[in-house]
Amino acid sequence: MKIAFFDSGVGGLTVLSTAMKEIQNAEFIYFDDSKNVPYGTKSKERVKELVMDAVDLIASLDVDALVIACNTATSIAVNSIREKYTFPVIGMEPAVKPAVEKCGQKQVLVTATPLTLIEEKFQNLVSRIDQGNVVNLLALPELVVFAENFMFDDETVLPYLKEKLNPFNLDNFGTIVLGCTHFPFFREHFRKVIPEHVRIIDGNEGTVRHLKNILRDKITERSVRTEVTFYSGGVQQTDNLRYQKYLDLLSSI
């Protein structure tokens, strides 16, 4: 069974890592569009064009399923991808529903890219779920830039998070949603700048559960060596610097 994960850059590795822990007998493909990352600050039209071009290449690899491991790409292109291809396509969305359901009397802060937060699909999600007007939105585009440049040091990340979170009285919040697949790389950085009672959640586990349900009949119990093949911009990656950094990131998650 061959499962592809697509993201603009390294963010989807956080989803792939979760899948590798839950699905043991599969061949995984990780396909990024690092030449055009980030997506979250581009126009909707440009992102859709880039995503469809990338999925055309992924489809040529004869995959059994595709995970769009990018909230921005999902919000813009998932319906068009499903219309074009017959293999299962699993998308991502910020974990607004579980955050709101468990917030009690507290506020919820959804962090994501600028494009995800203004997209109609996300706005409809919030309108449907946020009956108590507890959801607040915060764009954190620089976290994508940090991740793509493998900048995870406290000296770089913490001042940025403190500045962006400063307008919010976090004592009133119960949950922060990491609504971009790049953001879980910074979970421990968030933990250092927010109150202890504030939960941090993302949509990765829910996405992988959905993937397993979709592929239930294809998942086998027999022992098959789990493999990961990396593609960047359509080119298979082996034994180069980016490939090694991807392996390092996977092992660190």
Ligand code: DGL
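Rigid core here is just the name for the largest C-alpha set that superposes within 1.5 Å across the two forms. Residue numbers count along the first chain shown, from 1. Model, not experiment: these values are computed from the prediction. Compared with the form predicted in complex with D-glutamic acid (DGL):
Put the two forms on the same core and the Cα of L241 is off by 2 Å or more between the two forms.
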The other form holds:
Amino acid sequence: MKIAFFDSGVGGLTVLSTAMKEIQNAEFIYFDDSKNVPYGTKSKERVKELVMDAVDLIASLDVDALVIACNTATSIAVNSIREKYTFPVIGMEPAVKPAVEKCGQKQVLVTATPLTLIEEKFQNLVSRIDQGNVVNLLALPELVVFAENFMFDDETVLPYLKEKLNPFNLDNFGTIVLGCTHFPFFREHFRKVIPEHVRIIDGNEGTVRHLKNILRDKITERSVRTEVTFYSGGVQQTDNLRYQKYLDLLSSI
Ligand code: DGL
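Switch from the form predicted alone to the form predicted in complex with D-glutamic acid (DGL) and print that structure.
In what comes next, the whole complex appears, and the chain from above leads the way.
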């Protein structure tokens, strides 16, 4: 059983690391497009082209399932990918539904890339779910750049977050949704600048649960976990140190 995870860059590692805890007997492939990251500030047409090219390469690796571990790529291309391939494709979208269902009277702040937030798929999701008008949107593209450059120091991240969150009276908010897979790297940074009562949620656990359900019959005792194989821009990586650094960081937060 071979499961591929795809993201523009290192964000999908936050999903992969959740999957590694939950699924023992499968072979994982991590596939990024580091030459073209970030996707979230590019045009829809360009991102679609990049994602379809990457998925063609992933399909040639004979995978049993593909997780599009990227909200931006999902919103642009998941339907086209499903039309083209027969293996199961698990997409991701900002966890607006659970946030709104549990918000009580409080406001919800959905953070994501600019492209995810303006996409029709996301706009439709919000208008379906947000009957009480509680959803607020905030694009945080610099977090993707910080993560790609392994810039996790407070001096860099906190002033950016404070400035971006400044227009919102967070006392009135119940939940912040991390709607980009790069953002869970910054969970602790968010915690430092938001009131204690505000919950932070992402879609990673829900996605892995969904993946497990879909593959229930296929993940057999006979398939054995091997090391993760990493591909960057279509090329298999022999040195995994860069990825390991991020996975180590994730297991420490
Ligand atoms: N990690 C991606 C997401 O979940 C996008 C980051 C980017 O390439 O801009 O949206």
